[in-house]
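Encoded as structure tokens, the following chain is the form predicted alone, with no partner shown.
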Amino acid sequence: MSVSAAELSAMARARELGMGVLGTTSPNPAVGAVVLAADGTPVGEGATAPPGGPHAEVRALAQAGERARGGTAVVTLEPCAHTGRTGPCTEALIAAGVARVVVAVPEPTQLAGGGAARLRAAGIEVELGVEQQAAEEGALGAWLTGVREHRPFVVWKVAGTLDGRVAAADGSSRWVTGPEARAAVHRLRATCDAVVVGSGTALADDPQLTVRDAELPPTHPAAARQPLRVVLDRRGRLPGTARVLDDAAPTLVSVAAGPQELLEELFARDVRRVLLEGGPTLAAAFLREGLVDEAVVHLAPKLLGAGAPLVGDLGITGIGDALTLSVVGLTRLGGDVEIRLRPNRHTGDRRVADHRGATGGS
């Protein structure tokens, strides 16, 4: 079977859905679809709601209605063919009438599988496979991290000067970046289920974490939810005081012996998404384990000679151990430039998780 230009460009469409609710819809994946008509023509298109709603291909057949007969859907994942807190989206495929559904990923969690064989059981032309690793490396990363290693999506994001400092030697580091770039920032913290810090930088820095210049549209699901707010403390410095621990949205003070143990307890609290943005030495301690899956860098054009690093000791002494990244995104935000990277690392053995503490298409 061969892919259609309407049906590519409706995939691409189906991945925009899918970024537009990133961080709404955990410990479930942030799913995009798009129904087109026989023709070819877009007739509707959906993303998964919040846990508890309905999915990406029921919000996009509802908005098809009877032009869907006869149609393709064109989905990021796999449709689910099981029940969890919302019904089997392939029983609405095959009631809506469509001929075709066109998939990126195949799913990966037994719980939710057997979507495909369902569909082509009913007579429906089913394709696998198509635009898979952008799908993979776009909505859907977070999720299936945590389905392939019992883990949440790690996105660590720093600001500094061309020199590589987040702070001048006196210890200040407000405003290193433009207002551009901070607002960018929110936007990032609004797709995260959680912010993490560590007691060091809640203690220097006084920062609330919350989202509140994202400019989101108040339609969004993102507006109306603020990520849990996360303080690595195993010392007990956190003071009663500290803005963190104010009401504008829920915190966490942990205790966890390390990022591993860390991300564990949040795993286990359904959060799939966390934005890093402590300081160097917690920084180091993520990428040192290996747990950091994208870097957001913001680099101002500013020069201070000394002051704290971007990131600390990762115990490297040679120039042929550096920890090598990939550039996958830049962009210019006002006076300062957005790095986004990749860690090159092997990821191991990634077997499918047996839905071991992962939700599928639930």
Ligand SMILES: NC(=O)c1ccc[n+]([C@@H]2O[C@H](COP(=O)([O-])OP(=O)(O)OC[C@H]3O[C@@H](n4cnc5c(N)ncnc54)[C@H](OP(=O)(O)O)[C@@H]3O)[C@@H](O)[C@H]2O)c1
Given for the second form:
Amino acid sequence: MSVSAAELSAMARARELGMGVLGTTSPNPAVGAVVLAADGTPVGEGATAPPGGPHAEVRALAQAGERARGGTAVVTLEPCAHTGRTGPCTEALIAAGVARVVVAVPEPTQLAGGGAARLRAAGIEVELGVEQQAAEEGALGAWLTGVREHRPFVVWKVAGTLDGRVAAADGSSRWVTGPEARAAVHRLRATCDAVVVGSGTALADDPQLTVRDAELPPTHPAAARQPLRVVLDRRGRLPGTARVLDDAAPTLVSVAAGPQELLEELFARDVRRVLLEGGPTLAAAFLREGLVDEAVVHLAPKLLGAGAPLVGDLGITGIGDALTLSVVGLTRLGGDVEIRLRPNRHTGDRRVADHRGATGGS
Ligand SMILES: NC(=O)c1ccc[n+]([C@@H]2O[C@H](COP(=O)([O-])OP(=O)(O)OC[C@H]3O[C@@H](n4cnc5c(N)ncnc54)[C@H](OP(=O)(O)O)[C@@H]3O)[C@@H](O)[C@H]2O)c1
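Could I see the form predicted together with this ligand next, after the form predicted alone?
What follows is the whole complex; the chain from before opens it.
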């Protein structure tokens, strides 16, 4: 496979474009596309519009116009060959006269598949699997989890002190972290379709769970929308006066028996990316069931010595059984530190193996 430096830098830009619309495209994938003219100059770029709107390639081609002829389209996901709410992207690429299409992730669904074959049949050169892993771990991750496991991707966010406390002994927990970390939480919420807490957090903190101060430009598709707020409240303890029940965003009060049932309920509502902001009890329930895909931990350089822990009982007694995670990102947010992690899943993980088996996997 031979891919030019211009195509690789266009692919990096396409991934970035996809990340820019994360949280606004579900149940569709957040795809990014860049069109290069025949001489390798970028002449158009685009990302998936909210459902019903144009796909990334179509937007990038529209920007490129005639300059796309003889050029290359660089896309994070294989262009679709089927007519859904919008026409097939393959036909738009053929009509635009591109000579070459460079793709990161082959389309995993049968419904939209066959794009590369259709393009090749029309005489277009197609490269598949270019920097595939980076695209899969980026904006396409949530959608791919949906395709492979029929459940939303779960990001667990928690803010704690250096000694792993999320609240003080008296229960107070406001402002564990500083303004930069709190603003980052709002940006993170904007990338998700739903924000989930347990009744414990709803009662203790009375959070509103909306996206505020995310510093999004007014034209950004996420600026006009709020994720679904979800409270897991099996015993009906949430008072009618709770802020989460105001009219600032839609809210679901769920009595689902467990995280698995809740995720099924959310998946059926087209939710593909969930932010778990619940307290230690709910976090432990998701972690025990292997249902956390990414963790975003905000650590404040403070010590409390007592108070609620970062996570509740995981049923682990020996160090050899510790749940291990890999650090995938480290950022300073004002005086605090953000650590992004992914739980290590190995083939010995019974729950993951059983679950994949049950849903067919890919
Ligand atoms: N610093 C932070 O980032 C942060 C974030 C969140 C919370 N907190 C702090 O955490 C504390 C609250 O902790 P918490 O553990 O009580 O809150 P939580 O985990 O949000 O809520 C726990 C409650 O969720 C309900 N629930 C529903 N389905 C569940 C399931 N499948 N598994 C487990 N629980 C389920 C249970 O009540 P029912 O049985 O009634 O349904 C349970 O008591 C507060 O002090 C809060 O300030 C801190």
